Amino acid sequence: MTSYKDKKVISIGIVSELTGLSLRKIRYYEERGLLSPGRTERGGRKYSFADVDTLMTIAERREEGVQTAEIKQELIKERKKKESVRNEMIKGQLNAHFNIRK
């Protein structure tokens, strides 16, 4: 089940208001591959609360002078770390369920 934080339901205008970032800047970060919004049937962008958090992180890192390419690498590393933790949790649950001992 998808968390409410990951559901793509927020328009770019609202994201702009929440983050203080211009529409142009938000689109630029998308072009650079830092986030990927969902799309409506008409092609409008839809963002999640997790995307808003990511944009705030990007904005903070940019203020610190970090380049977008480096931020992208940081985001990829963080996603991989979260996936690894999630996979380990699933393994643990499966092992516990099937009573598998190492």
Contents of the next structure:
2 protein chains.
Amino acid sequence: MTSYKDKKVISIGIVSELTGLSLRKIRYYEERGLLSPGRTERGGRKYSFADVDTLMTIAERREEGVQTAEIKQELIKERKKKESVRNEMIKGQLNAHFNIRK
Amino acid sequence: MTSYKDKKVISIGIVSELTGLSLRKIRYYEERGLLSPGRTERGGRKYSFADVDTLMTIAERREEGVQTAEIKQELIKERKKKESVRNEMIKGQLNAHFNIRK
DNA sequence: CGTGTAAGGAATTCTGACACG
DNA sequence: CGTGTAAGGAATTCTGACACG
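In place of the form predicted alone, the structure of the form predicted together with a further copy of the same chain is requested.
Whole complex next, starting from this chain.
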């Protein structure tokens, strides 16, 4: 659930190398609400691998000329979809569990 | 194979928070050859989650009074074991593959 | 042997702002 | 709207060394 992929531990410089995006862009996408990195005690941004993936997606969409507001909506939908897939899986497991003992 | 767990992306400060070890200790265990972090262009150390796990193991063993030289040997053995487990798995899959088509 | 610490320097990151468009 | 950049400051990290034991 909270695996390595979701731990916020990567500094913005490394994220920049990983994604090829400038620091400015990375901070800007946060400002527009497309992602929310964690923070160290003194304000340093900390990203997860999931955040890095999100940034790669953002980069692709931006290259296609899509505006950040639009991308933001897409990301929200994407997250809701994953959410419901998770819920379906749990539902399925519950059913399997009860069917077996019936 | 090279999953999130093995990507060297975490700076030493974060590793210190994650493990509870001082910067001095983390650097010293490297000096003794117990782990090898990556480096950024200008010399900054970069650790993986696997390195963090290794450091936790080191911390435990040190608390038990084990010396770094000893711990180093244990870590090497540990890695060889994992290596051979990987090889066995591949062997098993090859066998399964050929048995099916026979 | 293992770890702390002070030292000086270099590189990182932060924020708010101005620029262009 | 999205991104670059110069600005000043604060926090991070690096190495080599001395200390204690």
